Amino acid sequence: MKIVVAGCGKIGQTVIGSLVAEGHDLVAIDSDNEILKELTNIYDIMVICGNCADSDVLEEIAIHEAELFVALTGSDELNMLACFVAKRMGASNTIARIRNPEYNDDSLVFLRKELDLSMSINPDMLTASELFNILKLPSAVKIEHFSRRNFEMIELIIKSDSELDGVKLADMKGRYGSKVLICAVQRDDNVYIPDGNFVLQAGDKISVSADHTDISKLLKTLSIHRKQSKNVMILGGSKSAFYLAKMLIHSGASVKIIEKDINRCNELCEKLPHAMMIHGNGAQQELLLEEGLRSMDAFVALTGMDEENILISIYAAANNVPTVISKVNTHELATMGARLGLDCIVSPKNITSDIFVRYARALKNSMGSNVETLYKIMDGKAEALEFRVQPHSRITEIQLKDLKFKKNILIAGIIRGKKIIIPGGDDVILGDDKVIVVSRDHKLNDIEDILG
């Protein structure tokens, strides 16, 4: 599927990377020539160098054989410019990034009409969802949500005194009830779609699924439910520490905000009263400790800076904050956070990207069991995906014990209207469920792409 690409900041080259390894056909647009000849030498990809609102550009790349034409520049405005342009053009589909807190709710929806766009994205308000469904349930380290947010899938960390460690999973249901599922483990750089015989050990990263009330009565039997987080201190007054805030303080929670920028205090001070705006640098830690620090429920490290993020975050969890989490855009640096001791790490370069994936294929496969919702679980090692099922599959009214899956794959959940089914060898899918599937070295485009 040909898809272009433009603006190729953090973000674009991260959907590039994402959708090549999908195996589509990418055009990649941008004014800075030196990061083009840098993708060049990554990827085989083409690349243009010019205005991707230029009518003269999109013309000489072909726009109208386009099945996605996607604008990720800095610029709101050039992005939803380019989009429309592009599909004046003939292009199939487009989606702009969308970042402007002016841009609400109403007037996103009358652009989207009138500039007929396919979708709109906020990376920064999605992060801030990600960073909010973390701070609700503050025992994971993770959370996705499917089928409109009835089924979760949350990520742990086994500690040394867990009483999961050394358990068998096909023990789990004794122990546990059977409304649970353990559907991957990351131990070390490795992960495993784990069978009844997988033994979890200290220091795994498990996946659980279940509904939200499965997953709460599991946090509290093995007692490390906590909370809501209601006091929480975040650092650098970014567009997405706007959005949390926003979420937060809706939600009955107290945030505190530390800004150095005085001028983005002023605005921050105006558009979020109920906030408490501090100004000053959040590098210094008597500044962190005079501000209550070590009285919080959570710290959220969100400058423009992973590095600073990174430090900063692990002095706040020295300081016994129970929740502390990070926003750190360069994988390296991720996995060097992670080593060093920090177990909530969130990238929105990599949220954003999942969501083009997902696109992508939805389009790719336009006929049959879609792709609803795709998450990359496990560092990106994996994913979990939602499909709908058609009534003809070849997969309905066969018991799961009788099919043939493909290797490292796991039907994590099935939901039949309200009901929530954690599955066995006895269940069977029917037409219209909705399939909840993890899955391990495959690109699935259909439910029965798991079928071996």
Second form
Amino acid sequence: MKIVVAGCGKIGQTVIGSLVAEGHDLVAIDSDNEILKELTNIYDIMVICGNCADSDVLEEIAIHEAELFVALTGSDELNMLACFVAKRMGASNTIARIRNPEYNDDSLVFLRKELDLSMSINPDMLTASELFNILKLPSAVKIEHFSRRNFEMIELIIKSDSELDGVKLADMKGRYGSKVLICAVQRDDNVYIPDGNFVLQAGDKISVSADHTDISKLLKTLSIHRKQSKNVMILGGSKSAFYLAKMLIHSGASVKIIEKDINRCNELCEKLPHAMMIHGNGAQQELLLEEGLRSMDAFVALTGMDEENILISIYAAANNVPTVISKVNTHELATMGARLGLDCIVSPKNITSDIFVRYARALKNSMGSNVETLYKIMDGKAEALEFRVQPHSRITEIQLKDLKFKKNILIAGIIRGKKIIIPGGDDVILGDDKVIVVSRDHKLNDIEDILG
Amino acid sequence: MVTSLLMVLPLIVSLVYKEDCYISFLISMGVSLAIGFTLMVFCKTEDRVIYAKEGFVIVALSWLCMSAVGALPFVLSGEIPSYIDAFFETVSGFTTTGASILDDVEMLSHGTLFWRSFTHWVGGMGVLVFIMAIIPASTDRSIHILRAEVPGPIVGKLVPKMRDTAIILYLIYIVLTVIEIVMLLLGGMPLFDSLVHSFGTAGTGGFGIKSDSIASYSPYLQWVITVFMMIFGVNFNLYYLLLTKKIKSVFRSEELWTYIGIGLVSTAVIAFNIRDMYSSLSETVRISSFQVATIVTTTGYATADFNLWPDLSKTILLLLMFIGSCAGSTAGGFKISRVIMLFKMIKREIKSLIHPRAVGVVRFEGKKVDDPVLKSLSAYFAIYVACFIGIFLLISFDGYDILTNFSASAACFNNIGPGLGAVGPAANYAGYSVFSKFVLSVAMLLGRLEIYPILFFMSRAAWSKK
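Can you give me the structure for the form predicted together with its partner chain, which would complement the form predicted on its own we have just seen?
Let us now look at the entire complex, which starts with that chain.
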């Protein structure tokens, strides 16, 4: 599939990287030749230097052959214009990054319609909703929803005093009922798709699938705290901080935002009347303590500096704040932060590029693939996919234990109408079921791909 | 880093498979398979990321191995008994030079002749590009190989995927070659001859199968070859643009017009200069245009012994040797695009001497050329001259006259083939000493791979682990 990406900043590069890995033909447009040169050294793509809204540039790369045009430059207006031109010149689908909050209210619907955009993407908003999801269920690291939110997959970290430490997966059933399935385990840097003989250890990051109520039950038996965070301190008044604060306030939490720039403080104060704005430097520990860091349920570091976010988060964790989340965009720093003991690190560019991978697979979907939803789990090392099963597929009406799967494949759930089945060996898949598959090292396009 | 040697295996195999009629080929095939296999076993464990450095080394090493193994059939069949002669001949083939050490080409067997010409064809577009087109798994960074192997200052892709680019290039190449074969057949040339000559033209190589090269064929055939030599000297990207119906941008190509211009002007001058030597006007034009085409595209066929021409014509031909043809074609030389940019740069420098505050931008094909490109261009020019002087000096030990040595260096370095004086179109390189033959072989590789890969390969930095 031919995909054109305009604007090769941080997010653009990540998107290009993950789409190339998916095997698409990529063309990158940017006005900076140096960046492009670097990109051609790393990825097998074509690049062109120029203005992405210039019809000559788009003509040169044969935009009419492109299935997808993505505008990710720093300017909303340029993105919209570029998408408009590309669409008029024959690109099948266009996606624009629109991050200015003023466009992201009611006018977005109008813009999308008038510009004929297939989708608009707002990384700040996406980051904020990811953060919000985590804050709703603070003990989880990440939550993914399938099939209109009926089915959830959450990532948890097993603490050293947890009951799960040393438990064999085959024994889980007896202890906590059968409705919970551990579908992936990350230990150190490796990801395992576990079988019944796998023994959990403290420090493992596990991915658990279950329906919504069962997850609550499990968390309760494990006596894991699962109340929504009520007092949240946000460091840095960025755009994502604004969206996050808005969502939190809407759900009834109290929010304190610390921001260095007084003008930005005033601006946010005007837009968020219910949030408490503090003008000051969040890197000063005294200030954080004065503002009651120790009594907070959650601390979210959202400044533009990765290093600052990591260091202050470590400080917050040392002060016993139950949930500490830090935004880190650089991959190398993120792994370093994890090694320093930060459980929960969010990367806007990864969140965004996941969306594109999902969208590209869905586009392919209309060309014969059957992926309904796709999530990258465990830092992108494994994937969870939702498939719709065609009637008379090769995998239907056979007990799961009799099917020969490829290695590192696991059926995490079957959704039949409104019923959710956490499958065991005796279960069968029927036509029109939706099946959630967890896989490592495979690029699945169809449910039948899981067979060995 | 040595990992890259892996690539040598498929490469050698693909090359040698072409011939089947002689035992010597079978043996060479066995040897190359064995070498490739050993290399594969040795290099399996290391990781396979190709950075710029690995790109250079892969290309340089593959070309050396190819030439070393490619020389075997000549030796084993006993047709060229001395290994260094065979090596010279093979390098000359792969680098599409067409310089020969053979006194009498006509006594070679068909198989050897075919192999000789086929090396031209494969070497013309680049062997590694060919490998890239046929093996499915190419890593993301394999652009470095393409950069190191394809001649020209700036290497661009035609389509996003490298493999597709390689396939398109080869398809264009194959189609053009087939057209030429058909045209030659229509002109009454025997099948074997037309195959061999098409390969020679396509790779802009110049190995013939007759002592007098093309001279004994009919005027029609000579014209066909002239035209096709010129065609293969054009940047292949332009053909892709033609195919995608972007005719306008083809006609806007400065390089193309300069190329045609140079061809026409030199033909006219030479034709005027040699008007008394041939009987009719058509013959004069035919002969002068053929010679211009053969030199400017660095092919090296001949229909006349230009050694006998007046000095003006010889000088023009000698100058044309250095210029070469368009970047991104199969031809060698300094490349017209570089010459154009160099002159524009000089113009800018002069302007800035007169108006010290003037700001100038060098434009090429309607686009601004960035300063780093210009910088590397001037560096390339310097190193090009330095290499040439080095080669010239080294082969001067053999005691030939200056013109012979100078033209021999130029003809090998720019991948042309015949030079002037004692290495003129009617003579050959057999008289040079073993040492000089080796130097000239290296010169041909330097010229074909545009100096850097080979030079880098010989430097210590290529082998240190850092």
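What we label the rigid core is the largest C-alpha set whose atoms superpose within 1.5 Å from one form to the other. Numbering follows the first chain given and starts at 1. Quantities reported herein were computed from a predicted structural model and do not represent experimental measurements.
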{"property": "Threshold 2 Å Cα movement between the two forms for Asp441, core superposed", "result": "no"}
{"property": "Per-residue C-alpha change between the two forms, Gly431, threshold 2 Å, rigid core fit", "result": "yes"}
